[in-house]
Partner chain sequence: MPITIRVNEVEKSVDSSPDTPLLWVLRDELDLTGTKFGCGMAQCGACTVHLNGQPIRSCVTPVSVAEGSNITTIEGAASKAARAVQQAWIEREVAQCGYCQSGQIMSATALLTSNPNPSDADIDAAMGGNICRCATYVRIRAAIKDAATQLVQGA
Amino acid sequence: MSVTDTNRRNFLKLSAGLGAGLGLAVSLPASTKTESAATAEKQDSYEFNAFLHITPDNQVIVIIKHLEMGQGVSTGLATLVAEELNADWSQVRIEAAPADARRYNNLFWGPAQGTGGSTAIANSFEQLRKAGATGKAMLVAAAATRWGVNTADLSVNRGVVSHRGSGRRADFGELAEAAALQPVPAPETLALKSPKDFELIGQNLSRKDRGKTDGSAIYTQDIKLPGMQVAVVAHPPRFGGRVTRVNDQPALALPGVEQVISLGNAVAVVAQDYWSAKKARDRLEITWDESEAFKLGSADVMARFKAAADQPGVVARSEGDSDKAIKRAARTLEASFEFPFLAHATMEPMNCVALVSKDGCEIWNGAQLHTGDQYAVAGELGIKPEQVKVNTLFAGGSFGRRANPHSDYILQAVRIAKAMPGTPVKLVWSREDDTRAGYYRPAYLHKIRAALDEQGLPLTWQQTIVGQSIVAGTPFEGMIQQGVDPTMVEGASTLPYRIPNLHVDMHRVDLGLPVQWWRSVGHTHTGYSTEVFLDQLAQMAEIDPVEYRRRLLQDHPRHLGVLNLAAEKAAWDKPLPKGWGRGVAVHKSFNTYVAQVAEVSTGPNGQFKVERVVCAVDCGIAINPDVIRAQMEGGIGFGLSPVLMSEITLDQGRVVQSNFHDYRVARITDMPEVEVHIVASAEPPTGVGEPGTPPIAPAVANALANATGQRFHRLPIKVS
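Please supply the coordinates for the chain just given, on its own, in the form predicted alone.
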């Protein structure tokens, strides 16, 4: 029997050719051919600055310094350049930037290149517009020199420079070589457009990562290099386990298997292809030393958190005298909230191609923390960071997973390649590998106590948050100031509601479990506890939940703006069918304001369905409204999973779940009807990749409370 290796790209090409018979035909303009991160067919081009190249055949190439992982950042960044360049959108192409923090650093992060915290558009807004304006000035100068005219008599429109007096015209490609030799104008001489003059910003432009639809987009799994081997890894069944003994003979006996390599805390099998490596990995006989391994169960973890919550914590915010105020209050309310560990569950599990040679190291992957990975690899190999070349590819999702502060799977690939110098090695983690041996959103416990004044408004609010720090022991540990980890308390310590006596503290409980950021980070749990608890206070005060929030947000007009817009578009006061409920939540994260109204229907045996979500978002200037809507919709879908079913549970230190059959995520049938309304704004743009996620869980919980009379203090929700 012969096996043909038909990859995704060839399948799509074949399917397109047989479209009449299969009913699957892909017909795209030829111009989309180079709209991917692949650079194999790139023509010679002229560099104007770090972000702009122009080819002789009139292509505008925008260098994308941030990782495209489905969020649409490549389209947004290209729009910024094209707007000030006055390019025609059809001539714009994208290429991924190399790892080079000197040229491509995230301006919000200092001397580091990376993508995260919904910062990509926000940190690049002025920088990339100036890159486009610089290019336009140089093109105009070249045309003026060529034609012997004044630059003031030239105009640029849709990729063409024109002289008003003579009617002479030249496209960018004709001028590119001469323009690239012009003096680069000083930044202070550049006049950027006023928002009223934007022609591309604010439009629903077609996306520039469209290679995903025709198979031309390059992911790590697509990389094939001469002589490349494939590696899979056996991880310890408990975190912290170490390899004591390996019997590799059963694995090496299989055809196609090249090597078995002990990594200390794991064992790698290298073979000619993935299936051979996986079969061999499954035949390894490994003895693990678990004397220092993590051995707690989920209930044990929560018991530790509850014990910590009864003690005074590190103060993150304190205003007024909450203890004194709560003692004199007539009405008080207390609640505890429990949040489980969560997996990132990206569609593309972790993978990386690494080649170690005498000159350095080259890697290919969906790099999210370019600088961190570059320095980690250099440290592992004892070389200089500039000797580590990072080829950034598309990534099939991340939700924070590929921004690992420890560069976990990257270093694993490099350590394997180090044992095979000169041989490219593709490391592939299966879904089971990442579910049981990956990194998780930490579990958390919140305790909140509040009191109401005579008008039913909050007089005092006390909140304690207990969990595991995601930055302690990482290069980001400097974020912890005076014992406060902002990633644990954000959204609670920044509570916008007018409460005269407010106290928020936290406890770090170090468990030794691998944890890291998860889409919207601390807001994933603080947004839920604060908005659900506030709804309970409104109920106690017998005030409508939207009106209650309005009274408490008078000092925060942008919060109030999205709340009012969502309530209006959802027809908040309109009666619902019997068994239905409506709930609201409003939350600011990453400088973006989002309010959501959810409608749910209930059925027998605790069943319920989220029927409709109305979302209002204020993210400043809307670069591409269609991308913003997609990110809000995606954030809502992502945030529904932990509401409905997602959780990682532990049994004596072992992760119970392994794949999508038991680590369940929302399916298409779980997705509600979603409306997204964008607040018109002239404020600088802020992020949209994460802010859509925090409000959906509390909005659904509050809607269910409205329908059932029950309150839900643990996720995922179970209706009794």
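After the form predicted alone, can we look at the form predicted together with its partner chain?
Here we give the lone chain, stripped of any partners or molecules.
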């Protein structure tokens, strides 16, 4: 049984070029203009290439191909262009790119545009600097022609081209029209700056995604189009439920209500505004066919996982002979870890504006998988992907949710709009819909068994991971190679510690539940189990946890670098007040290395508070240190919720939680002080949207173990 909407034939195969762990990341900016306004503005600007426009009034417009979800990607991408263009930061503006896989694909993903896996800066690093360098060369060529001078005597500095001998100067705006007509220089003639000459990269430049302190930033939720109607949907009480009968009379009797539309797996009410639609939705009388619906509870799910874990799994990594080694080991240790389902709970509940007309379909959305969404919508409507126009808006958070491989809520909006051609429809999910209609971080079970040698160092490590695959049955299915789903095992299959006998395997249990990546994907659980269990081994060996990790990471200098930096800045050896504990975790995800030291205080009745976190990060060249710090702070705060309180549970298939009173998340009162240190590096930049999240949960659990002597193998943590 599949409870997801998979009646699409037009799957885009995204397997090519996808690394393990496309994740979630963040996303991006948006043009707040309607199509006509955007077109009007375009006519006033000159296009140098896909990423760079310059206006006669001297604005540099950088076209942002990734989604701004708060991760700061628009600022980072604009910095790359501005650096090589030698623009003045104050003249730089951002504009969201249209969906166009040919021009705006993620270079790490092949022919698909999208944001995830903390790849936005990494895949764009060279591409966008070249876009800037191209622009600079064309501006210089135009000035040389205008002044009849040699390009060699021209220099470009903070948005001004000047001529050495004559002192002539012109700003970009004055040159834009002529420059845009210059021949585009061949890429091999462009010399990119050496890192020592960077003027903007490495600075704490102000963010470009403005309008977020005065209410003027526009999100999908804020779109209003002429004649637009608002749709609110009734979802089935259990996943997989189907509509058998609807009495819509009580709903239609309410003022402002336009139409009730059965979608097969949901019922939509369309009205003139949200409140009218919501009141009417609550009056629908729906009979559901639940014969195919999912009816297990969370405990049943875990029981199925446990049964699977006892069978041999698909091997993700195997070195040495761990079965043999374990028999002659001095000491062994075993533990099982349980992870619940998690909702993304973005601050902006899922929503999408769709308009279906005879020419195609236009959608307004915080689009994270532009190309996948285009194919999905095209498949639904029987049109070509190019006929699906996507307007990308700022997303009020995503954490992976808006990169849904099934395009779930987008297709829901399109199906409603299809029933009302010519009318723009804004689908708005309530918080309850957002919490209950799925696409969760899957539940997982891990079993780890290890043995120590005489020195107390690990001789063997056997880990089994059980859960539902995120990518099976989606366009990302090609990520599964030889039965191994990297989104389940990444972080465990890539365990960096020097262990001679290592075995990691996995079991896919297909529950058919709507599951999805959640900020840092597999690392959300593998980071926890590996770093907590390793800490237990250090304890058994009676070796300091930082020292223990150091000994096992001798071949991994970047892991060591962040570990040592975090330990030093946290004053690892300094005594703590009574009742406090300190814990460490180090984890690499999406090619970024992060170590965190957490300090917790404990009180009566199992109460505890995370007081302080010291974080060290190595993400290669730091494009914008302040944005990196923000992502570490945010990644830590986001990762705290599943440690402290968040879980989605199922009761006979029904989702128990519904809103923030029972799907609780970290508040300001839960937030520790955070100190972030960035390792100086000349390596190419890697992402920061996700990697701050995995280490916090194990660092806190290890700190609590230090304070209480208890170990925690289930999240959220309950201290007894």
